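We begin with a single chain expressed as structure tokens, specifically the form predicted on its own.
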Amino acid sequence: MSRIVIVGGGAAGLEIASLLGRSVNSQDEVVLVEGETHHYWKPRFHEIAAGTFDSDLDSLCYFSHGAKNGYMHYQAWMTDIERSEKQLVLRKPNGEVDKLAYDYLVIAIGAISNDFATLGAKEHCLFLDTPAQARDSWHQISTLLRSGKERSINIVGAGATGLELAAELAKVSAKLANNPYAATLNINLIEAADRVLPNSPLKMSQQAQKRLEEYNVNILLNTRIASVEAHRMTTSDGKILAADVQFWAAGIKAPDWLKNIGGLQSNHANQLIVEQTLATTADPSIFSLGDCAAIPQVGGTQVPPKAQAANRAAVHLAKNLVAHLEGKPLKPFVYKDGGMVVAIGHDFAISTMMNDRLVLKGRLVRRLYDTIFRLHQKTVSGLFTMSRLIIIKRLKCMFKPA
């Protein structure tokens, strides 16, 4: 009997747990360690923060889902690894410390925003790294919308997360424009680079900026934040940007506590260094993937921090581990980039394809964005459940009150 423990219930972690739970022999055990009770797809955290997320249909309970898909949910957070004993040190929600033995360990905790040690950012900004943070953001935004005055929001970082959040909040504000008791939101999207989506093709950045400007989002490029205080930010050239609510969505890194955990190798961004098989360089029984792992590719490149990369790595590792339990060798993970999709509101998205040579936009591309989420649902719950959820979602949209 082997026990496979997966730490992290994000997209990659849940997909591995679900695939393994349905594939391993009955004598093997799959355990998912995650402090949250419910799963939310991280690329949609901005919808939770803006109050437009459908938690009834687009989230799932780990405990009940695990019972149906062959894994056990252990509600806790990992704090350390005792490699010599092959066990995890865990903190339960009530604060108690526990230990959990493993034969194979998969670390898939994702990444968090990188505030680059900016003075006051941690204390005075909201982040969208966890479901709890996204829910807390909505509580503050909801209060702000009910204030009935003109309000300002600062969002630092015009990558995918910051851009999608700005667009979602702008659409919510526009929808409430005829409500005399609702606040009008003035949204500042702040980016240190010379364009939004700075790591994307230029044409994609231009199309995204054009759409944001149509939503009356104030875009501040070539603007670096030097410090953050309550309700205000100061730029590197001394300009003051006042705001009622402030978000930080710039850069990513693995959590600080992951660095060299259990003696495992990590890089400057706290990511665990792994082989191309996704096994860590220091311990062949410990694996890592997603944004918390530095995954090498042929030619010296690394797998980019994208949802599609985490999904493909999860599927690959699940198959690899099943084969490994049968005595077969691990195969290397080879990533092929399928492009990028960024949602700008609920009826528009921009996508790159064919190695960034083709840029598409519009309502149909927004459906492609939804399809990526549905494929995630298919991986974790199966085709029948995914199809049923799509039908229920459409019926709900047709019959819900305006």
Ligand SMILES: Cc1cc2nc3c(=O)[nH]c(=O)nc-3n(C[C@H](O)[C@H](O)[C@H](O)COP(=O)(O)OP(=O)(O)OC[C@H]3O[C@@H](n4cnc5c(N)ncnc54)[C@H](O)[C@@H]3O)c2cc1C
The other form holds:
Amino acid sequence: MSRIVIVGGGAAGLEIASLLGRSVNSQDEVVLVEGETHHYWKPRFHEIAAGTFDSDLDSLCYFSHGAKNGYMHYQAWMTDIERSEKQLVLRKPNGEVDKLAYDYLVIAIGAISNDFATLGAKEHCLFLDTPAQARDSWHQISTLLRSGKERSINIVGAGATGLELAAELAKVSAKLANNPYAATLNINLIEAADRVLPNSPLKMSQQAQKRLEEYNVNILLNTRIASVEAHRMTTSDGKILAADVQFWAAGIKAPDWLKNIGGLQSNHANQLIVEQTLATTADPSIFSLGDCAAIPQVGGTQVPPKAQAANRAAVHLAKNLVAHLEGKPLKPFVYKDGGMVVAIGHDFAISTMMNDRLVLKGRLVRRLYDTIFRLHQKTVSGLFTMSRLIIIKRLKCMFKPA
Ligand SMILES: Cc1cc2nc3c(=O)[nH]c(=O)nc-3n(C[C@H](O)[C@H](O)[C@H](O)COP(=O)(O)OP(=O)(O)OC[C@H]3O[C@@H](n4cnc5c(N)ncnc54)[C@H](O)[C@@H]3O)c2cc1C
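Starting from the form predicted on its own above, please write out the structure of the form predicted together with the named molecule.
Up next: the whole complex, starting with the chain shown before.
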């Protein structure tokens, strides 16, 4: 009998737990260690922050999902690995410390925002790293929206996270425009590079910027934040940007405590360095994937930290582990980038395809964006459940009282 322990039930970890839970022999055991009770799809955290997320239909409870899909949910946070004993050190929600033995360990704990040690950012900015932070953001935004006055929001970072958040907040504010008690939101999207979506093709950045400007988002390019205080930010050239609420969405890294955990090798962003098989370089029984892993590709590139890549690596590793338990060799993970899709509000998205040669935009592309989430839902819960959820959501939108 083998026990496979997966740490982190996000885009990658939940898929592996579900796929393995449904396919390993009954004598093998699959355990998902995750500190949260419910799974939320991280690329939709900005919707939680803007109050537009449907938690009834678009989240799932790990405990009951595990019972139906052949894995056990252990609600705890991993804090350390004792590799010589092949066990994890865990902290339960009540603070108790426990240990859990593994035969194979998969680390998929994701990433957190990188504030690049900017003075005051940690204390005075909101982050969208966890569902609790996203909910807390909504509580602050909700109060702001009800103030009936002109209010400002600073968002640092015009990558996918910052841009999607700015667009969602702008759309919510626009919807409330005729309400005499609603605030008018001035949204500042602040980016150190010379364009939004700096890691995407130029055409995509231009289209995204145009759309955001139509939503009245104030885009500040070539603007580096030097320090943050309560209700204001100071740029590197001394300009003050006042705001009622401030978000930090510039860059990501794996958490500091992951660096060299249990003697495993990690890089400058604290990501665990793995082989192309997704096994860590120092220990063939420990695997890592998703945003917390540095996954090499042929030609010296690295798999990008995005949901699509996390999902594909998860499906690959699940198959690999099943084969490995049957004594077969591990196969390398080859990532074929299917392009990038960024949602700008609920009815518009922009995407790149064909190795960034083609840029598409519009309502249909927004459906494509939704498809990525639906494919994740299909992997974790099956085609039947995914289809039911789509139908229920459509009906709910049609018949829900305003
Ligand atoms: C607002 C926003 C918008 C985004 N938009 C896009 C987009 O449009 N397209 C795209 O491709 N990507 C997008 N991303 C990035 C995408 O969400 C990530 O690349 C993806 O979720 C990474 O998957 P993962 O499984 O590695 O980590 P995650 O999905 O972050 O999951 C990590 C899990 O590990 C758990 N965990 C953390 N620490 C521990 C611990 N110590 N012990 C146990 N469990 C732990 C967490 O609770 C979480 O459930 C967006 C991200 C954000 C925040």
